[in-house]
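This document opens with one chain alone, in structure tokens, the form predicted on its own.
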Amino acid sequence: MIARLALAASLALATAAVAAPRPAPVDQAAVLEGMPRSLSDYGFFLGGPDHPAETLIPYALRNPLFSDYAEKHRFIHLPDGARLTVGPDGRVDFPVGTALIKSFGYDGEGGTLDVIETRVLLRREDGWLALPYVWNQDHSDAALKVAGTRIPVAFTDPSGEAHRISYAVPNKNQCKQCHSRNGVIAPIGPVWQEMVFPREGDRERVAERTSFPPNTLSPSARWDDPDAPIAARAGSYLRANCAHCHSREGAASNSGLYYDEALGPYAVSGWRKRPVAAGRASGGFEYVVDPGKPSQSILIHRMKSVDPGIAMPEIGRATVHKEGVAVVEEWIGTETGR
């Protein structure tokens, strides 16, 4: 539902982008050097976050990372001329002065999206550089926030259920965090198959300028689509929220489990699988994944904790995302002893 929900709202971006002033050129030197202060800088939005320039491309993903139900709003800045390539996995490399910019928020009054932050990840002659942003109360510009900060935040949950957290804006050295793979910073969401252009001829546009592998390439299930085959969805989703560290490039590579591989009785899955040090986090259990038993596997454990020392993902979350975990379990449940 939230990824519907979050093509719909880009979707409704698209229009408004039509619908708005035309912006003024993006600054393609304060793409390429220094840390600007504030996003306007960057002239990415006309004055607001709903006013995107029109030359960003709006994309969603067709498995999101979960981030406390926040919606999230998603563009690609291009240098002009630039020419991308797409991997064998269909990890797509984007070249220096491209700008990935992604928005965070929560429903607001009369439909719009009460926008709290924006990231932007800059690629640059020495690498990917991360930053995030904090727009102010009248949405008029945002403030580098380097340190990252707090900001209560109230909002409802798809089932109904209304939370009170503590929403945290990461630091510059957690975004490294997530977005590290062999060492160094890298996009973690843009994945050919799996990216979803809301408006038309985009796809074909950014297609034009691309280079591909021999094309085996295809989208992999939704985790929210009801019709897939159960393990596809858990594939899915543990991909999506966990596979950024765990998989053999990432920072939780000493874990031995690699949930950007496919789902299995496989220790890489988890299955039968002892911790690696989990300590008190493993909750008393034996295995990351007991086949047939979700209540007394330590990955289910972790996923419905939100203490900072048993959550998984350890950054990004403070709630507990309820319909991604039922996924999850369904799928261990219905995995055999063997």
Contents of the next structure:
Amino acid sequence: MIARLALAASLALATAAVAAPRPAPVDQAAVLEGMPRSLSDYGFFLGGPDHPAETLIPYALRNPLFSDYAEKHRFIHLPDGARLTVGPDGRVDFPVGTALIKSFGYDGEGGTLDVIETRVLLRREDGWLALPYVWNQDHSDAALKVAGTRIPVAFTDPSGEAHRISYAVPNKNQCKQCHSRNGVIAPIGPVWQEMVFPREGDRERVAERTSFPPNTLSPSARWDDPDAPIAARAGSYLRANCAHCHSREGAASNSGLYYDEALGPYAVSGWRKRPVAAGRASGGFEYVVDPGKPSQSILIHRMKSVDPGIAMPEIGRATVHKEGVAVVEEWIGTETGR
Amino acid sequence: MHKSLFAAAALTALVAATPALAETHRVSPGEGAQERLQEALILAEPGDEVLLDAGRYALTDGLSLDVDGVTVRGAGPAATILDFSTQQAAGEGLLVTSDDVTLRDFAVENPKGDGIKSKDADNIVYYRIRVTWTGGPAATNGAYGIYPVESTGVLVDASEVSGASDAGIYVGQSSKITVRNSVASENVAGIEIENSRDAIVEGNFVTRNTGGILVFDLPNLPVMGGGNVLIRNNLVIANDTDNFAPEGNIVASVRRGTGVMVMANENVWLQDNVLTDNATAEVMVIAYPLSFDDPDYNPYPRDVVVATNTLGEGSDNPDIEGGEMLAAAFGGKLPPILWDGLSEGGDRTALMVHPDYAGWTLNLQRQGQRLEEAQPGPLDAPAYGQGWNIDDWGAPAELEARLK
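What I would like now is the form predicted in complex with the partner chain, since the data block earlier showed the form predicted on its own; can you produce it?
Next comes the full complex, and the chain you just saw is listed first.
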């Protein structure tokens, strides 16, 4: 449901962009230098978050990261003459001058997205830089907030439950906490087989500029596809939501719990793995994943909590993702020891 | 042309690396402290100092530092207080992920998760840092107070932690560590060295925790094989707080009244400590007791040495099933040193003890065996030989230079 909405909204956006006045080119200098104080300095949007420059390539992900039920609009800005490389795992290597742009918001009236913030990842000579921008009330521009901020937000989730939360815009360091591999900032979403291009022809246009690995890249199961095997859905969900920290190169490398690796009866999946540094977040349970017993698994306990000393992930979540928890619960419940 | 360009580039590189341009970023408490302080931590450049004026900072989110070579300095652990009572997110009060950082002269109170965590942050100094859960021991308190992990070069000095529901000062998966002159009280574990090597724990006052000083190695972690730990000149006294850790944590199984506990580690040397009034055991040496599935893990203690220490009047009210009967069997009071009887075997001795000290053993026969099957008896541990060369243990000398 959510995924479909996002797609429809992206398509609407793309149409709107075509109707908009001829865009000024993106300011490549802003992509490459300094920390611009205003989002308008880049020229990514023409007077508001609903009007992306037509050179931006909208995309979505088969399995997006959950962020308090926020809708996200993702765009790629490529520099002139860009050549891309897709690695053996599907990870896309972008050239210097690339910007990855992601707007966060909640559904407003008439199917539009009420955008709160836009985060940009800029590929510079010395690596990636992550910066958060918060839109002003009339959506005329967004201001850099290196230290992040909190904004009260009310919304209704897909089950109809109403929420009032203190929405957290991450600070620059928190961007890196998730977007980090071996301590260096890196994009996490753009994995070729996971990317969906809603605008006609974009996939082909990007592919023309891209070198691909010789092996076949097969897309993962959608976490919310009821026809896919439950272990595959849970694996996709955990990879999308946990693996950016829980990998051998990520911020949670010390945990010994890795969700970028095959999910199954292994200690690295949490399978009968005892907690190490969980503290009170263990909830009194013995194992991260107790096969057959989701209600006694620390993984579920932490996914269901919003207490900062317990909740996983540690940042970017003030609500429980009921639908996501249900998928992981079902997986643990159907596993009966081996 | 080419040549002069090169020279200019080299000059720029030189200037960038020179700390002479270091700046001070001064932050005071009050309105907007969260954003101002976090912004200072983000905008600081290598070599800069973030100076925290005295006062109480009401913080709503975790803070983080990701710039190498920064000093964060308060006006003293009683004067500059980072108050996380209303924290809404983040797993710790302050997170440090950069190298060569000095944290000094401030306090963290009531974080929801850990107090200060430094991960993959080499050569870090914690000096005159206080982390306190002000409501005293409670299972709802955060886990660790001072928490360096996956780092090489850690110096914790003149610091103080109380109320942690796991460990007050916890160093994990690290090496070249010194923890000294610090106070750990009313935590489940006072000071814990876990899956780490080349550590010196000295001159600390460790009291009223459930267990005083713990040296552990645990399975299924990227860094295993803990060892080379010197524990000397510590006061480990009356660790008598009932265990308040949430169940499931490994420290939840620590018995009230444990002085120093060594589990699954090699080359641990205890010397010149005062260990007294720890009601279960002044010193406990055991194998990892739980089941595990990790071929790289060694669950046994190897070469643990209890050299000359002051072993006092503890072991008189052990937190062990049937403890009273046991104590009666030993003449009213248990000997101060407890071993579970398990060793790796071969020529690797689990435990060596100064001949003056009495101990007892559970005489367990295999790893993971239940305590009910113990056949307690007097300990007959071999004496130790010469001391070891510990030149490479402890925090690097350059960390000392920052304590001015």
